[in-house]
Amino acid sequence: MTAIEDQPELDTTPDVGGIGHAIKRQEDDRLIVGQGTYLDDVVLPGMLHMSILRAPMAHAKLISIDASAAEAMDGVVAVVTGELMAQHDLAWMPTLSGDTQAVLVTDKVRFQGQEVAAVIATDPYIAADALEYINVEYEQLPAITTPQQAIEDDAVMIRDEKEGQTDNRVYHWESGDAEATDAAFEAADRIVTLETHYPRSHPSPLETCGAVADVDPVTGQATIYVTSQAPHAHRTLFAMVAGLPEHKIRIISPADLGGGFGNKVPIYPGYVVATAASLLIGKPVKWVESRSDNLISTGFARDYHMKGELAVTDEGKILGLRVNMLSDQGAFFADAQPTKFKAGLFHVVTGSYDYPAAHVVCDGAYTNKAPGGVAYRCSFRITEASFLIERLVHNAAFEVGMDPAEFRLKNFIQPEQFPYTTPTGFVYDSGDYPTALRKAMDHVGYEALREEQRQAREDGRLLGIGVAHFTEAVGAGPSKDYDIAGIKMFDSAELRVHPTGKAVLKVGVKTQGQGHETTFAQIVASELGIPATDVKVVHGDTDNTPYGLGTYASRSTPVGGAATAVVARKLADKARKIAAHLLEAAEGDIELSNGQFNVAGSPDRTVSIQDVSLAAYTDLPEGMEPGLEGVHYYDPPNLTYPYGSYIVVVEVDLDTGEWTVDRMVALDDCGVRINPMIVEGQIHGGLTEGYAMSSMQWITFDEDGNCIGSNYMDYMIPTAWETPKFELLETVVPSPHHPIGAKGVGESPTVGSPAAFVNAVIDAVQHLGVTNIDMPVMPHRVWEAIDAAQSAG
C-alpha cells in the first residue's frame, strides 16, 4: 500500500527553489517580450522558399503532371515531382510505425491534400504563386471514407503498391484472456454494452511544421532545423530515408517549438523534399505550411469505433470486460507506436477497476483520409479507451440502480493491492482511487448535489453530475517493451557544473512551451543546492544534446526528469568526496542539504555547492580526475500511473439540447509536483482540450473524402469565454520507482475531463431514455437523442 500525502515539505529554500516552489517559468521573459524563436525566424544566407502542391481530391490515379509552365516564371528554381524524387530513390520513406509513405504522389492520390509536387523559388510567394501554373491530370476513384467500408471484402485496395497486402487492414492485434473473459460473461448476471465513436480530432498547435534544410554540397553536411518533438529520432529517420551518414545530419527544433500534441512526432514528406532539394540545389530552402495545409493533411488523432461490454452482477460488480476496436488510420500507419503494441497502449481500457479478466480486440483499416492515430495530448491511444471504460460504467451504474459514484467505489482497485497487475498485463505502480474520488465528490457537495437534481427534474429542468475516475500510462518506456522505429525508449541528460557553480544541462526531451527549462531545472537544484536561475537548459539540437527519444506521451519528467535527477546525484557523489576533502572529513560524515555540505555533528564545518564546484577544478583529492560533468541514460524500470478524479454539473435546455457547464471539479494525483503552479497551467490547457473535444471539435468528410474542417470556422477552438471554470484538487502518491516520485501530468485532464463532461450530459437525460451521444455532444445531437428517446416511448 502506499500512502497518500500532501505535498512533500520543501527541502529547498526559495532562493535555490527546488522541487515543490511554484517558481515563474525562466522561459517566459524572452516569450512575454516577443523574442521567442519559431522555426520562421531561421533564415540563412542564399535561403529559398518552397510550396507544396496538394491533391484536390482524396483517391485517384496520377495520370500526368506539366510542370513546364511554373518552371518558366521568374524566380522558380526548380519543379520537384515524385518522379523526379524517385530518380533519387526518394520516393517513399518509412513511418514511425514501420509502415512506407509517399514522399511526393507518384502513382496514385490516397487523400485529400496529399503531396503532389513542390515548388522552389526565391520567394515564398513566387513559390505560392508558381503552384497555380503546374498542371495535373488525375483520373478519380471512389474515395472510402470509414473502416467499416474499408474492410468490406469487395473494398477497392487504398495500397495496391505495398508488396504482400491483400486487403484495407493495417493490423489486428488482441490483448487479455480470451477464455476467462468468455467465462465472466457467462457467470454475469447482465451484459451492459455500449458502441460509440471517438471522432477524429487534430492537435493544431499554434505553430504549424516546418523545416529549413541547408545541405553543404561541399562537405555534405546537413543542418536541418525542423519542428519536431523528436529530435534524435527524427536524425536517425532522415539518415534511414536520404542514405545520408547520421554523423553528418544535425537536426535543430527550434527553442520555442509553438505547441506539438503529437503533431510533430511523424515525419512529414516536406521535411524530406526540403532537404532533398537542398542537397540537389546546394542551397538552404525554408518550407512552412499554412494553417489550412496544417488542418488537412498533418497528423490527425483517435477516430476510433468502440463496442464495448462489460459483465457485471445484479450488486454491481463488474466481472469482465470484452472490446473491439477498428480505428481509421487514413491513407498510411503513420503515427509513433512503439512496435510491440500495434494499438498502442489501448489496452489500458480495463481502467481503474479490479476485476479477473478482459479481452481487447483491435483492428485498423486504410481509408483516404490524411493518415491519422497521432496521440493528441495522451499516451498512445489511451484517451479513447479511458473514455470508453468511463462511458460503460457510467452506463452500468444505470442499468442497475446504483450512483455512477458508488459504483466506481465498489469496482475501485483499493491501495493495498498496489503493485496491480491488469487483466491485460500493466502493473500499476501506486495510488489511493477511492480517496481521490471522495476528496472530490466532498469538494463539490456531491449528496446535495443529487438532492439538487431530484429536486430540478421535479421542476422540469434536465440537470447533469458527470463522474470520470481514470488512470493514465505514461513515461514510456522500459525498453524491455518499448521502442519506436526499433530504438528503445529509454531517455538522458547531461549535467557541467562551472568553476563558478553554474550549471548546464542538456536533455534528450524536447520543449515545446511545457516549462522544461525551469521543471528541470529545479530538479537540479533540488539535488545539489544550486539556485534553479543558475541552470541553463539545452535542448533540441542533436549535436549539442545527448540522444534521446523526445517529448511526447507525457514522457519527460518520468523519464528525461529521471535521467536528469539521477546524473545529478552521480555529481553530488563527486561532489560529498570533494567536500570531505575540503573539511578534511571522511566522506560518510558529509551531509548535503540545500546547496550546503556540512560534516554529521558538526554544523560550523560547511562548504558549500559553489565551493566544491571550484575546487573540482583547482583543489581535488589526490589521484580524481577534474572536473564535475556527467550524463545519464535512464532506461525507467516501468511506466508511471497518473490518475484522477473528476465531476462535472451541467444544465440541459430540452428545448435546445443546449447545454452549459456549472461547475467541473477535477482532482490529479501526479506524484510529486516539481512546479505546482506550471502543474496547474497544463491541467487547465487540457481540461480545455477535453472540453473542446467533448463538445465543439469535429473534422468531418464528404462521401467523397472531402475534408470540411480545413479552418477555425469550422473546425473550433475553445477561447476563455467558451471554456468553464476549472476547480483543481490534488492529492500525492508518489510513484514508488521514479527518481523523485513524480508521474507526470501534462496530457492527464484530456484523458480524463472528455468522459466527465459527456457523462454529465447523458446523467442530465438518461432517466428520458438516452444512453449514449457520440462526441461532440452538440445540442443539435442532444435535442436528436432526447426526440428519438421520447418518441420510442
Given for the second form:
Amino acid sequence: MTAIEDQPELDTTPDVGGIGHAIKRQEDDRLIVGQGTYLDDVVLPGMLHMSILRAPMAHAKLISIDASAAEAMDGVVAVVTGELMAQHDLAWMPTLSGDTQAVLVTDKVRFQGQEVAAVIATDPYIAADALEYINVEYEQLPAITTPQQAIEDDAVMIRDEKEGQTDNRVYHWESGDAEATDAAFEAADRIVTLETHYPRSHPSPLETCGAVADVDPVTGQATIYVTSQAPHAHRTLFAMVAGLPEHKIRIISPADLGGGFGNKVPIYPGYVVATAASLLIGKPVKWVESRSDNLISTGFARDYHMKGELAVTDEGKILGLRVNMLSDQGAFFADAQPTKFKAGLFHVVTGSYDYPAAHVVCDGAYTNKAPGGVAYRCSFRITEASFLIERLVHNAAFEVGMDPAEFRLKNFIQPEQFPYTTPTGFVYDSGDYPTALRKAMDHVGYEALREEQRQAREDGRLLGIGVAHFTEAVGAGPSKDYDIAGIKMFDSAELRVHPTGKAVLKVGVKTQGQGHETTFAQIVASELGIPATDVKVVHGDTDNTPYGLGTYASRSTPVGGAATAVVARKLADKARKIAAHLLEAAEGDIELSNGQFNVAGSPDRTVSIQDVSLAAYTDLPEGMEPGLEGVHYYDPPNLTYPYGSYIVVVEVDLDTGEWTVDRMVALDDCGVRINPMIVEGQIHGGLTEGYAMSSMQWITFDEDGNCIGSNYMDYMIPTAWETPKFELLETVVPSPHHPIGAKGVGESPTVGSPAAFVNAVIDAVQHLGVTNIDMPVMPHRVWEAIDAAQSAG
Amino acid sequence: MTDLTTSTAVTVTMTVNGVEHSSELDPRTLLVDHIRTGLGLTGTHIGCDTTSCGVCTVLLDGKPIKACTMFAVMADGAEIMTVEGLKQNGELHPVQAAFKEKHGLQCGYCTPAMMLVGAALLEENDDPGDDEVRWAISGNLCRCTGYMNIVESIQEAGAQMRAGSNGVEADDMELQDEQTDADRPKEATMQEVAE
Ligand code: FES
Ligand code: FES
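Having displayed the form predicted alone, please output the structure of the form predicted in complex with its partner chain.
What follows is the whole complex; the chain from before opens it.
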C-alpha cells in the first residue's frame, strides 16, 4: 500500500464534523474555566485524609513499629500498619504482571520509599504531621542497586518471601531463531556492536496518583474514585484482592485526569490501604500522593541495559540482529504486561528493516528500587527496542561508511512487502517507509545540511544530523496473545441514540487528556452523520461503561475507536431498515451519507438520521424492537503499526559539551487521522518527552539505593524555555484491518524521537571517535566522551 | 497534643476574583489549600508543593505567584485572581478563548496557571515574541502539550486584545455560556459565593 501525502477526502460536512475535521475539543469548555474534576476535587461528606509513611532506606528488616504516639494525637483516627492489613489478609496484593507486591511492609523493606504505615486523620495536615510520631525500628541490609549485581551467584535474595523464588531473576525470555542468527553472523563482513543503558525515567504526570475510597458500612458498596487509566481491570483486581463481590465495587476514574503516561496503570498500595481504611472505619478516606512520594515510589519506566549486534555486509546490507537485554524491575514486577511476553513487546527490536534472522534474549532482575518497567508513553518496552535498533543502525552506517539515511533506505521493508512478518513474529500491517523518510529529508533539506556539516567542521563547529525511523506496535490487542492479569485485551463501546437524535457513547477506555470526548464523537459522526457535538462520551465509571482494558499503549483509537466504529455500524444497519420503512423503499436501495438516508437514484427521497432516530421510538416497521442502541466488544485481528521518520539537527559545543537543537522534523504516519489538530498536539507532547529523556530527565540512585531526584529540582523536566520547536509532516497509509484505518499515535513521538536526538549528538562528534553516549545526553557526558576519544586516539 | 486547627486560628481577609473573603484559619494553611479547600475554588491545582511546577499559580496583586509555597496569612489584604476570575460578565478572557482555539491544552491540569501567567504577561506586553512568552511561562511545567501551542495561544490572545475583541464570536459565546452553565452546578455555586 502506498502512502498518500495527506488525509483522504472528508466524507462529512463541517457541521457534522466527522473523521478528518480539526474540530475544537468539547472537553476544553470546562477546563479553560477551571471546572474540570480531578481526583483531588472529589470531596465527600465526613471524608477523612490519609498520609503514608515510607521507608527511609532501600533494604532493611522491619523490627518493630510503635504508632501509639501518633494514635494519641488530636484528629488522628487510625494508624494502619502491615500487621493490621495482614489480619485482614491484605498484606500482599497481586500485580498486573502476575507477581505479588507488599501493600504495607510486614517483613522487610525492599525499596526506599516503600509503604510502611498509613495515618488516617480528620485533616490532611494532621495526617502528614502524625507520620513523624510513628517510631519504626529497622535493621539495615546491604542494598542491591543494579541488575548486574542482582544476578551474581552470591547476591542476597530480595524476594525471599516468594515461594519457588531462588534468586533475583524475574524472568528469562527469548524470541527469534538463534541458529539462523548465528549463521547470519558467520556470513557477515562486519559485526557492529552497541552497548547502552536506557535509563530509569519517571512519567511524572502533573497530577499525582490518589484515591477517595468510600465503603458504605450498611450495604457494603465500595465506591472508589481513583486516578486510573484502566478502571475495569482495577475493579476486577480489587475484587480479587479484597474478596469483595465485583458488583459491589464501583471504580470511578474522575472525568479529568491530569495526565497518565503509564504512571496510572498499576495498582498502588495507597489505593488498597485507603479502601481498607474506609472499610474498617466506615467513612470515606482520601489519599493524594505528594510529588516526592510520586517520584520515589510509583511507576518508574525503562531501566534497560542492552547489548545489540548487527551483522552487516560491506555494502551496507543487514543480515541479522542479536540482542541481549537485562532489565531492572525494582523490588516487585508490577507493571501491566501481557503474560505471554515477559519483556513486553521488546522483540519489535528488529525495527523497520528487512532481514531474515534475529535472536533476542531478555532477562529481568529484582533490585532494591521501586517497581519499574512501566510503559511510559509507549507500548510495553517498545521505546527501548526502537532506541536500540535506531542507534545501532546509525553506528552501522558509520562503520560501513554510508550515510545513515541512505543505509536505512537500502534496508527498509518495501511497501509491496506488507503484510510483513518480522524474524521475531510480528506481522506489520501496512506502510511505505521510503516515501516517509524521503519526504522528511526533502523537507529538512538533507543534502544541503550534509554539505553545511562538512563546511562547519572545517570551521571547527560541530553540527550533527540525527535520523531515526521507527515502527511501533500498538493497539494491544488480539486476545489470542494479549492480556493483563489474564484478562483479554479487547475493548468496548456502547452507543445509544435518543429520540431527538442526540447520542451517548460509553467506552471502556479512559482519557487522560487525549481528547477522547471529541475524537470518539467524531467517529460516531462519520458513521451515522450525527453531529459530533451531539454525541456525549462517557468514560471512567465501571458502573456506567462497558468492560474494557483502558487507555495505555496507544490502544484507545486502535481498539476502543474500532469498537466505536463497529457499534455505530450496527446502529446504521438498523437505521437503514427504519429509513426504508419511512421512505417506503427496499432496504438494499437505501444509502447513508453525512446523516442523510436516501433512495439510490432518487436524491430527493430522503430522511435524516434525526428523523430515523425519532422513528426508532415512534414509527417502527412491524415487529421491530424499539430503540436505537447497541454495544460492541472489539477484539482486534492484529496490532497496528504506526511509524515515522524523524530528523534532528544539533550543534555541539566542543568546549562544554552543550548541545542545542536547530531543527526537529517529525513525519508521522498513524494511518487515518480522526482529528488532525489533536493528533498534532499529541505529537508535540510526545516529542517534548522524547527530548526530555534524551537531554535531562533521569532518576538516579546512590550505591545504598537512595533515590536522588525526589522533586522537580533534582528530577529535571524541560520547560518552555529549553524545549525545541517541531516541524511536523505526515503521510497516511491506513491500517488495512482497522475499521476506520486508524493506527494510534499518542506514543509514537516518544518512541521515535530519543534515537533521533541522540543520533544527532553522536553524528556531530563521531568523526572524533565517539560511538556512544548514554541518555540523558548531559553536556558533561558529551564533554567526557569527546575527551576520552581524543585521549584514546 | 494540641489541636493545631483551632487553637491558634487567625482571621485572614483577601479579595479573590473581586469578592472579599474573611476566613478563620490555621496560620500554617498554605494559600493554595485556602483557595482550593477554604474557598472551594478548585481550578487552582497542586502538582509539586515545592515551587517547581507552577500549576498552583494565581495572580497576587496582578503578579503570578506560586500559591503552594506561600501561607494564606501572607496574602492578608491582597487581591487574588484565580482561573475562575478570568471569565467576566459571561465572556471568556481572550486567553481562555485562545487556548481552546489553538489547542493549548490537553489534560488541562497546567492550564489555569498557564492562562493566568499568559494574561499577566499580556497586561504588560500584548505583543510578546516567542522568547518572551517562553520565558514568562518557564516557571510552569506542562507534560502533555509540548509548549508550542501554549505559546501560540498566548500570542493569539495578544492579537485578539490588540484587535480589541475577546476572540469569541458573540453567537458562540452564548452557546458556550449555556452549555457551561447548564452542565456545571459548581459554577453557579461560585457565583452565589460571589454575590
Ligand atoms: S504546586 Fe506550586 S509550584 Fe508546583
Ligand atoms: S495539559 Fe496536561 S500538563 Fe499541561
